[in-house]
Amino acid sequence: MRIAFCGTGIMGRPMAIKLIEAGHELRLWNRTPEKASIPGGHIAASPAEAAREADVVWVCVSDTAAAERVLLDPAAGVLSAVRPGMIVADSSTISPRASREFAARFAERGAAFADCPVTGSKAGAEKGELIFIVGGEPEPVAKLQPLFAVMGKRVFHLGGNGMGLAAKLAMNLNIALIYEGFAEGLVLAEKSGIPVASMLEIISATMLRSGVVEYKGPWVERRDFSPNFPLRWMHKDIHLMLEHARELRVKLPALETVEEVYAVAGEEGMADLDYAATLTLLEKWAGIQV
């Protein structure tokens, strides 16, 4: 396929470098050009640039306002060079409500839109193993299956527009929560006298066990805190998720909580560290290191 790839950041570069790895033409744009330049790749000037000619467009940047610049911008946006037919994918985390906006936008040039974020982090971009979590009409998510499989090793599609982002920040508030409790929990035994290789042995015997321990454990024992999620990213995720939770009038008590210990972990310089930097926090506070 002739493939338009916006944004070639931590997660959007390895997958297109699968992309092309599988045969595809890739007219590749981002924000810093140089981050464009990809073997096998074309970089253009702009996301209509990109766009022009594209079968897909693949779009996977920061936030809701970079989305909205790369994808309706009126001179140098995607919408400026739709074409009927197009498919529009977007991997980036943003409000669900924004999505489904964008689609209404995109439809009515005639063009498909599906909101496809991932899950995997850096580590499952690079091995083509990430999980699409897809909200759009069956048609066009039904077409972009050949480039899921090359990307990744499960698709879950919800639903419409919007669906796909709705279960992203359900389960990134999972992820939030969990790893919360799993660094608290941590920091208490230590104060106590417990070292963390113990702690680890008995959550992975018990009830406890969970893959973001799993995955986040031995990072934590190493006290490697290089971004794999930077953690600015998972506070905009959580911002995302007390948004979306009061347009649907629901309560989110313990994630309001966590969202304070991003705010202050922010202010404390870890915002472009990996998210499990949140324990560095916790010990200042306890006055200990785990």
Contents of the next structure:
Number of protein chains: 2
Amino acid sequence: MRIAFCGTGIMGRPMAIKLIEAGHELRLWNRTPEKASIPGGHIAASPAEAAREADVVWVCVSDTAAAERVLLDPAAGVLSAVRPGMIVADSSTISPRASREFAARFAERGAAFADCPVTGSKAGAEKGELIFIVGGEPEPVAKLQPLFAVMGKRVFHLGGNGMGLAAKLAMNLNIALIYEGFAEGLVLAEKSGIPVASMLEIISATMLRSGVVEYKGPWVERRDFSPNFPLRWMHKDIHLMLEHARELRVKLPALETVEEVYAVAGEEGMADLDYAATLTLLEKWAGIQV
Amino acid sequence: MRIAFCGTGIMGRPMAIKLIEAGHELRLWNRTPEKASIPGGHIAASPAEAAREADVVWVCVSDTAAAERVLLDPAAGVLSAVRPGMIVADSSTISPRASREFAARFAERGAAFADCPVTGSKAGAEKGELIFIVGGEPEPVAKLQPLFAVMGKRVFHLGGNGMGLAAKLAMNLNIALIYEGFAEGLVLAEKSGIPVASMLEIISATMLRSGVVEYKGPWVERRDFSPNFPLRWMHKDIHLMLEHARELRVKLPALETVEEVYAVAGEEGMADLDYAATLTLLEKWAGIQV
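And the form predicted together with another copy of the chain, for comparison with the form predicted alone?
Whole complex next, starting from this chain.
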């Protein structure tokens, strides 16, 4: 299949590699062109050029504004090169409302659009074990299945356009609050004189255990807050959740409070650390010297 | 061993049964005397009477005030019958500061005191599979080990008096926030048109999985909010966490917000439902008709 891949960053690059390895013909575009170079792929000068001959255009960029530029830029965007029957799959985590608007713009030109955000981190992308959370019409989503199978281990198709993103935001809300509970519990335990290692042992032995703490716990114990999922990305996702909730008239009280924690953590210079570093802000507020 | 067991409620009763089955001689007291009747045990008219000949006094009551009455009531409390060498084990979830004060009162009379809150729910108590989270001096805690082994599968001894309770509060903080994240995520998903069953499937397939949602998810899917862990108990525990945090000068922003959710849920008549019913308050705020 001829595939345009726009956005070969932390997640996009290993995804594109998997597609090339599976024998697909890839045209690659990235904002920083050097990062688009992957053996077996052809570099394109713009999303439009990448898309020109493509059957499928895959997008994986950092936020709603970047997705809009890639998709809708009058001169260089994918839409300017669209052909009827083309399928655009967007794995960026962006606003569900914006994604539905993109889908409508492509539908006007006879092309299909699916929101396909992923979960599974960089390691999952490298192993081809991502989980795709998908919104879009049944027919194009069915045509994407062989590509999902190359890059991932599971696909949840939740409904029409925007539904994949709505589910992805609900998922990251769970992650943000599981971690916040872990961090607040840990600070209370630490100040009580209980070692981090003891709390981690208790958590893993009880119903408190979670995939989030299983993954983040060892990093926290080593005090290694180098970015796996940068704080600024989680903060961006929290804004998307709150914006989506506002549009739907949903009240998310704890998440609103957690947003404030991320805002302060960002202002205190932690934006490029892992979101796990929010713990250090709570420790600072509690006067804990680590 | 001669054991006094004070408080044979939802948790205490199956714990006392395990001790009787293991061959110990039990004198049982409960505020509602009918509930103290267990085959093989002897009913006592007061905590003092239960404790009079005991080597170990086990306490399992609902809150700090109840524990104080059972332990310190001048006429009927355990302290009035204390003998040097006696060990008091308190499995109530109460204030760590109050527990340390109780320990000091018993120490003055030559008796040891250990805070031994449990996790594992009623089902865990019935199977003898509780987990004990313990604070107290090494010597009495060592003497309690054979009794822990009869009622539980694991013991975490975290340090001196009050440390078991401090860890227990940090644990329940995790549970409250994991569930709040699940509930806020679910309301956002529901209002987006995503079925509860789909969110549960996604959660169990990803790093969002947790012991809490594994346990509560099926109840939520059935809309069964009958009490397993009543909302009023979790609300009481949240107050204990915030009080403990205030004493230690620890700031717990998300928990403070969650406390407001529980306060409103209680005022709206949900206090005797399971704490999982807080979901229905978020649904109501979002205008979701279930």
